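In structure tokens, one chain follows: the form predicted alone.
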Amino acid sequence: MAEWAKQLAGIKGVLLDISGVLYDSGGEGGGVPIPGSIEAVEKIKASGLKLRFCTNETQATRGKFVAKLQRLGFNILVNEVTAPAPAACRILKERNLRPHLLVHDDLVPEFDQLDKANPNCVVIGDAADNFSYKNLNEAFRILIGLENPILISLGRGRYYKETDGLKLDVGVYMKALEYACDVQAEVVGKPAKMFFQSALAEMEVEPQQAIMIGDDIVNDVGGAQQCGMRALQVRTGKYRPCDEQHPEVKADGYVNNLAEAVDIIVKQLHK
């Protein structure tokens, strides 16, 4: 038995990353499920464990993203997904902020209810091909012109995996704007503590009663552990062997894929 499996007493909830854990994004159909992951989600739901999907996905609205996953065969609902854009909208409304958006075209509808005239902050997400020099420079000019510049970043990942290979993520461009404007971004999404706390609150589960499963050693595993959760890293998605020797973050366990992790968790649950 895996060592981490011996520490599962009291587990009531499972948090799952999506990209790199459930599926690899990209390609004509929008992605390819990782073998065994569709069945693993069903197994969690049948076990009685509470389930929450935690994603830093910002290339589509939450509704469109979930619809794509449903087409791929996943049993997933919009209200089961914690994502950065809805959380960012709540923050913007509470603070009367008017955002300049540097995001993917397909994410823009999430911000339809907000005043975007005369922006007093910049929101940056995984804009993909919208990360042109022109668009980055426009965001820079707005930030540098503000007396109190506010940069809100929907995650801070360095890269992620699609079907055709690794892709630069939002964190790279966030760092460029931070450096140019001498400002520190407010991160909404993993690994921010508030993001994980929000997911736990929605599940009505305490941190010590939950386990996170992700492919990102820093944002998934490290972020969850900082919240008091246990966390596993899957050897799919963006995982690289050197992650297991990370100088600052060590997962509670490493598994080949989601299916393996869920098999062990469910078996322990019924002991």
Contents of the next structure:
Number of protein chains: 2
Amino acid sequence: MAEWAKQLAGIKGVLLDISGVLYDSGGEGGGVPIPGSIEAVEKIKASGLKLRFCTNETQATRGKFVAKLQRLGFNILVNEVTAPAPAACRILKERNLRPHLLVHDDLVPEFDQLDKANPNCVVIGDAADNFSYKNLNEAFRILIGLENPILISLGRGRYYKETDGLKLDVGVYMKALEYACDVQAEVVGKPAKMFFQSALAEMEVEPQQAIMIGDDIVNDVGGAQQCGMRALQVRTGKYRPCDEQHPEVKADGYVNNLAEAVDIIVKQLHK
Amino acid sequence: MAEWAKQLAGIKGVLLDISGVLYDSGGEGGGVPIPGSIEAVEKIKASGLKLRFCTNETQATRGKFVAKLQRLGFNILVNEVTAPAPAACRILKERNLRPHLLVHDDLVPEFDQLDKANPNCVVIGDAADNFSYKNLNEAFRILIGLENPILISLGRGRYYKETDGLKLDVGVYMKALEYACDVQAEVVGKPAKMFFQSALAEMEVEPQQAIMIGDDIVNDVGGAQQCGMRALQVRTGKYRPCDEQHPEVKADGYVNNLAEAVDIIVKQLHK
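Having seen the form predicted alone, please provide the structure of the form predicted in complex with another copy of the chain.
Entire complex below, previous chain first.
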């Protein structure tokens, strides 16, 4: 038995990344479930463990995103999902910020309630094809024109995997704007501590009672560990073998996929 | 008289940045000369000083670029210009590298002589509208698929000024790919030491005999100073008042424009 599996006493909650763990996004139907993941989610729910989906997905509103996952066969509800856009909205409101949005068209409705005239900050999400030269330049001009440039990024991921290959993620364009304007972005979403903490609060479990499962060694595994959680990396999604020799982050365990992780966790519960 | 003007004894050569010093690029005719700059170039040539144009321009071949400047009224020849693309070609040939090009369409002919099949490196220039999500993603996938990813960047500038406003430069996309692939780009062009040194060699003057004039505090002024040259910043092009309080780079002098700089330099020659 793997070392990590021997130390699961006290686990009360599981946090799951979605893209690359439950499914690979992209293609006609919006993605393909990773074998065994639909059943693994059911198994967690049946086990009595608390469950929270913790995603940096910003290509759609939570409603649309969850509807897609339901169509793919997953037992998932909107209020089980922690995502960056609603967290960013709270921050923008608190600080009276009027955002210029460089995000995916389908995410725009999440910001409907905010004043966006005469922007005094830029919010950047995974805009995919909206990351044109024209659009990035527009965001840059707004930022460089502000006396106090504020850049809020809905994540700092480098890339993710879709059915047709790897795709650049929001973090890459965040770095581009940081360099262009000599600013430091404020990151909402994984690996930000506050983001994991709000997911834990919504589950009502303590960090040491929770285990995160993700395909991103830095943002999922490293982020969760920094909050005091345990974290597993799955060998699906954007996983690459060199992740297991990452210079800074070491997962508590590596598993072939979500199904394997859940089998082991649930088995230990009944011991 | 400004302090820098008192210490010009021994100056034998002038290096001029082009965009933002000679002209502001963009718009219908390809740009607008900065008042007094056409005459300033003539004045340097008439003075007996050696002259070299030292540009990070990578939106066109040197031939096309120089033809545009001639149409605008400048006395300039192709063999007076030091530019990154020919320097990059030499490096690629020496190291048997087959580039994937992410550059402006008009720059592609500079790389005609190189084998580009089955690329083993990525060369990035100021691609402007070619910096689409699709194209950046393509370059990323090639890089991340290489065992030893080599990224060569034709400059590290943040932005430049066109007639209709500031535009993101190649350095921003270089940073994006560096972050995406966790690599460090090799920069050809200003502020690389080798680039200034080859311009000095072409002029046959020593660094301490040369003065660089540019609008970029880091890449023109800082780069030239690191090679042992003196350097002036003009208050045209991308110049911003806060440049004069730059935390790391202090120009030997600040002048309103090229005409003012050349007037002072030439006047001192005759003393």
